[in-house]
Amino acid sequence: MKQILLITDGCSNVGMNPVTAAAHAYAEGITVNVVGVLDQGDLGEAGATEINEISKAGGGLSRLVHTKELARTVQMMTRKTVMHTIQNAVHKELKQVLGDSSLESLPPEKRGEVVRVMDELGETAKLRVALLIDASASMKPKLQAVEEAIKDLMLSLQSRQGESELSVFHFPGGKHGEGAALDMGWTRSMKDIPALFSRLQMQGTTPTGPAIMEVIDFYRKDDYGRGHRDDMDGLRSDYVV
C-alpha cells in the first residue's frame, strides 16, 4: 500500500492545482492524507477548503489540528488508512464473490472471519508512506513538532508486524519555487531523521500540486511503485469467504 501524507499550514499557491494532482495520486494506487497545522488562529476558510478537497480527491483523510497534536494525528491517520483500503478490497472481493450482498448479510461467523483477516491484513500488509512537508516560510516554527511527529509515525510503523517504510520530500524544492526536493529515500531507520530539519531552506512559496506530482513520479521510478503488485490485489476470495 503506498500513501502520501501531505503536511501544511496553508493555501497552494505556484503551479498545478494540488486537487488534481491528488486525484492524479489516487487513479496511481496512492492515497494521499493531508495534516493542516494550525498555528495562533487557523487556516482560513480557503485552506481548510483546499485541505479537504485534496484528500477527497486523492481517497484520503483530512485533519487540521494544533502542533502538540500532530504526532498523534500523524500515525491515526496512517493507521486509518491501511484500514480503509483494506475494507475497500474485501467488500470489493465479496462483492464479486457474493454480488450485492454486504459484508453485513453474511452469517455470523463468516462475518467475524472477515474481520479477522483484515485486522491481520492491517497489520501485516506491506507500506510505504512519503510524507511531504511544506517548508514556506510560515511553517518555520511549526518544524520541531514536525519533526517529532516523524520520528512518532517512524516508531509506530516499526511497531507492525508488516514492512513499513517511510521516506521524506520536502517543499518548495527547487531553485525557482516549484516542485519538491526528495530529503530521505525509503528507510526503516530514524537516525537521519534530525539531520533532515537542519539542512532545510525555508522559501515563501507553496507549490503544492506540483510537490504532489514529483512524490508521484517518485513512485514511478522506484521499483516497488513501478513493479509491485498491491497486495490488496492478491487478497484471494477464499480468504473471505
Given for the second form:
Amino acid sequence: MKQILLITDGCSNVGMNPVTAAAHAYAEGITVNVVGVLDQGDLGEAGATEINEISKAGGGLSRLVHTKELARTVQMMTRKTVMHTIQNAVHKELKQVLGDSSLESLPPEKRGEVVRVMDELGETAKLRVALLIDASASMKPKLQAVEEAIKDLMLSLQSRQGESELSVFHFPGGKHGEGAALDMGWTRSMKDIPALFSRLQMQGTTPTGPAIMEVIDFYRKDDYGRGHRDDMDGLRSDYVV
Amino acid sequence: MTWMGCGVTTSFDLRLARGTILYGKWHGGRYEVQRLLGEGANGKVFLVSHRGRSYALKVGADAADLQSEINVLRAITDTKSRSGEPFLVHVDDFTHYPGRDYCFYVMQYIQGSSMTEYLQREGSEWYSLLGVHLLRQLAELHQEGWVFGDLKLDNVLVSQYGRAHLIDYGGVTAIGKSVRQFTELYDRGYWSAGSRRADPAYDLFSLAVLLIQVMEDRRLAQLLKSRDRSVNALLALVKESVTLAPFGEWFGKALSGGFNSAREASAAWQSRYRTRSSARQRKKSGSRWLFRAFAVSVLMLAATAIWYLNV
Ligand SMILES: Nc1ncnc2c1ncn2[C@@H]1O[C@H](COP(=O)(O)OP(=O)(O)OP(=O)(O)O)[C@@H](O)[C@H]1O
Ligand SMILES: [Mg+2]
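Output the structure of the form predicted in complex with its partner chain; the preceding block shows the form predicted alone.
Shown next: the complete complex, the earlier chain at its head.
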C-alpha cells in the first residue's frame, strides 16, 4: 500500500494544479491524504476547499487541525487509510461474489470472518508512506510539531507486524523553487531518523502540484528498482474468498 | 472526530428518542430505547429494555469497526463463559427511519459512575480497591493473549462497592500486534516510554497513568502544560503526592515496564495496600473510619479469593 501525506498551511500558487497531481497519484495506486495546519485564524475558504479537493482526487482524507493535534491526526489518518484501502479491495470482491458491495448485506456471522481477514491485512500488509511537507515561510513556526509528528508516526509504523517504511520530502525544493526535495529516503526505524529541518531554508512559493508529481516519480523509480507487483493485489489473491 | 473525504461517514448523528423500538433485522429481537448512556469515537451506547431486563446497546458508526470489536468480544466471551453470564448478549442490525441500516450489539448494562466521581462520593479509601479490580481484569485478558489497549477514564465504570469494570473493547489487541486504539495521555509512546506493540506492560503503563490521574488530576494537567513529558516527571509527581507516594515503587515499575505480568503487578499493588492500611490504622481511629476500612479489607479479601479461584 502506498500513501502520500501532505502537510500544508496554504494554497498552492505555482505550477500544476495539485488536484490534477493527486488524481495522477491515485491512478497509480497511491492514496493522497492532506492535513491543513492552522494556528491562528484559518487558511481561508480557498485553502480549505483546495485541501478537500486534493484528498478527494487522491482517494484519501483531509483534516484541518492545530499543531498540537498534528501527531495524533497524522497517525490516525494513516491507519484509517490503510483500513479504507483494504475495505475498497474487499468491497470489490464482495460485489463480484454477491452483487452487493456493502458489508451490511452479509449476515452478521459471515461479516465477522470478512472483518477478521481485513484486520489481519491491515496489520500485516506492506505499507509505504511518503510525507510531503510544505516549507513555505508561514510554516516555519510549525516545523517542530511536524518533526514530532514524523517521529510519532514512525513509532506507530514500527509497531506494525507488516513491513512499513517512511520517507520525507519538503517543498519547494531544488534550485528553481520548483518541485520537492528529499529529506529522508525509505526508513524503517526510529533510530535512522535524522534531524530533518534544522538547516532548512524557508522560501516563499507553494508549488504543491509539482511536488506531488515528484513524489509519484520517486515511487515509480522505487517500484521499478524493486521490481514489485502491486502489494494489494498480491495479498488479495492470498486471503480473500 | 469528523472526517472529510471519500467513503467515510462524515458524522454520526443518530438520535433515538425514549420509547423507540428497535427490531433486530436478522434475529428479530425487540429492544425499547430508554436513554443514551454515552458516546465516543466509535458509536453510541443506549440503555434499552429487552424481555423485561435492562441492557446496554452499542450502535456502531462504522460497520467494519464495530464488527472487529464484536470479533474480540466473541473471542473473550468464549473463553470466559464458564465464569458466569456472558458480557456480549446479542449481535444484529436495525433499520432506522431514513432507510439506513445500523449495526449494533447488546451487552450487559453496568450501572456505575466514573472512577473520579466514585472516589469523590465514597472517599479515597476506595482507591486501592479500584486498582485491584482493574488489575484482575487485565490479568484475565492477558492470560488469554489479549491486551486491553485503550485504558482510560472513560472506559472504566465503577459499580457498587468499588467494583471497577473495563468497558469498550474497541482497543483490545492480540499480544504482539500494534495497539488498535489508544488515547495519547495514557499511551506509552506519547511519553517516550516504549513502543505501541501490544504487550502486558502496555496496559500496565496506561493503568499507572490512570491511577495517577484519578488522584492528582490537577498536577497531571500542570505537568502536561510544562511539556516535560517523561516517566521521570510522572514519578516526581507521584513522590510529591501524599496519596500516591506510598505506591511509589509500584508506579516506578509499572511506568518502566518492570512487571512481567498483571498478576505480578497485582500482587505488588495489594501488598502495598496492606502495609499502608496497617500503618494508618495505628495512627488514626474512629468508628466510622474503622468500619469502612473493615468493609474494604473484607471486599479485598473476597476479590483476591475470587481471583485465585478463577485464574
Ligand atoms: N455496558 C455498558 N453499561 C453502561 N454504560 C456503558 C456501557 N458501555 C458503554 N457505556 C457508556 O457509553 C460510553 C461510550 O461507550 P464506548 O466507550 O463503548 O464508546 P466508543 O465510541 O467506543 O468510545 P471511545 O471514544 O472511547 O472509543 C461509555 O463511556 C460509557 O459511559
Ligand atoms: Mg470509550
